[in-house]
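Below you'll find only one chain, the form predicted on its own, shown as structure tokens.
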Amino acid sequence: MANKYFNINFIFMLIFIFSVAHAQIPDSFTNLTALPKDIGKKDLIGIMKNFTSSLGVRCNYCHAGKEGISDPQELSEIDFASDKIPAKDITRVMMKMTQSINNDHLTLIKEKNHLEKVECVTCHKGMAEPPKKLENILARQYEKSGIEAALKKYDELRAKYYGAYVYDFTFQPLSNFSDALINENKGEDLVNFFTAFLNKYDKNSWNAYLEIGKAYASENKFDEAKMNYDKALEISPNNENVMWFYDKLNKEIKKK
């Protein structure tokens, strides 16, 4: 029964908030350049309601306060016509180009049944700039500050994105992070890297002992590079990509 009347007060709340906000907001519009001049004040509402959740902002991230406002938040002080905030009119250039590729562009595909359209949140994915590739991130925060700066930002993103939809914390951008490090001949940087990988997150790693293994091999450092391949095999046995690896190596040894 508790939960019940929760529920019930809990979907009065939500009237109650919509309510107040649809009565701050203007009955007429003026300065639409990229919405129609005649739209309604619900489907507005329900755009800029749309841009809040999509980018994890609030009205005034795009809008105006008016002169000496006291609650940059409080809808009744924003002045909505205003041009004074450059977000708003890269707000307008991002709806012109979302709408150019879903009435122009995807409405050329064929095979359209199950496509969804662009919307802000297909790239924002609640943040206000889309993020960025996990590996680009890391390379730069290596480059910055090193191999113990990357892995405290992945720790940070991690902590406070794993399991949302903004990064991807699958093995796919730490293999391209660990490629661009043997590249640049920092295996002794990837081998601390990913060592603290498999101490923190995942001990049965097969793909970190992998890329482990490769920075050695890299270094011609082969009994070490065998022993990490061989602990990735003891995981994942028969493992079509280590054993492509083990036997690459086993081909330098012998040319060694």
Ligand code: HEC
The other form holds:
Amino acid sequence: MANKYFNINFIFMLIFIFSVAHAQIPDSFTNLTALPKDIGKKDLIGIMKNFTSSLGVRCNYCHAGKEGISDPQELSEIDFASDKIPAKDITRVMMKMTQSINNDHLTLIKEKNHLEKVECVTCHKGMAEPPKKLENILARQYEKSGIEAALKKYDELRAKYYGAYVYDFTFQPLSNFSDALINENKGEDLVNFFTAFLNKYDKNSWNAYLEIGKAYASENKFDEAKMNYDKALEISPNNENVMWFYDKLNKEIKKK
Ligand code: HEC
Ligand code: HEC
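What about the form predicted in complex with the named molecule, after the form predicted on its own?
Every chain and every other molecule in the complex is listed next, the one we just looked at coming first.
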């Protein structure tokens, strides 16, 4: 019986909390240009909640405070009709863009049953600004402040987002980052980067040994390159990717 009593109280409490929140939101809307003007309150709140979770923000990311309130904390302090915050108008563009992707473009594909609808979260993944590609973030950090800074950035992002639906922590982005730097003759920096990667994250990463080998090869340090390709093959025997680079190296050595 005690349990049942608790449950009923709990449900009343939820209804109370919800109705307070609900009551702080106006019943009629005066400034809708993207949504249907006659949309019901329940539907509108559902859409707004979807925005907040898709972008990882609160209502006040898009909605400004009432007269004299610059940083509203309560719903009652918000002037929902105001367009003062630019993110609100950007959102209207985003709503039209998303609608157009789904209704004007994806509908042109015949087997459309196989496709999900594109939603805010498809691109935003819980972030106010959609996450940029990891290799681009690292490359930008490297250009600005060098390889130590790029490594630090990787550490930070990995600590915060590993396992989350935001950045790709497979080896592919690191491999792309590496290729870009090899093209700029930054082999030595790459050796440092991937040595740190081996020490910190995975001492059995054949991928990292391969990148170190490629970096040495790009600097004509053939013995070091071979040593690292050998280590990669020790971890992953007959790895086709490594063997391809090994062949390439042997051909280069022959030419010299
Ligand atoms: C990512 C931006 C964004 C977030 C976050 C957001 N909203 Fe909105 N909201 C909008 C946009 C854009 C409109 C206007 C839509 C239109 O023009 O049809 C709007 C309109 C409204 C309106 C109607 C205002 C009027 O009178 O025209 C209400 C009420 C509202 N939002 C409540 C909320 C609540 C409550 C939350 C938090 C749970 C929230 N919003 C979070 C972007 C946002
Ligand atoms: C196809 C991918 C895609 C979809 C879908 C999408 N967005 Fe965006 N959104 C972006 C990109 C890319 C940017 C960054 C634009 C820039 O700054 O150059 C952005 C920027 C924004 C911003 C500005 C962020 C800031 O810096 O303040 C808001 C707000 C936003 N989107 C809301 C939404 C909402 C709400 C939806 C769903 C209705 C949505 N977006 C759907 C790709 C998308």
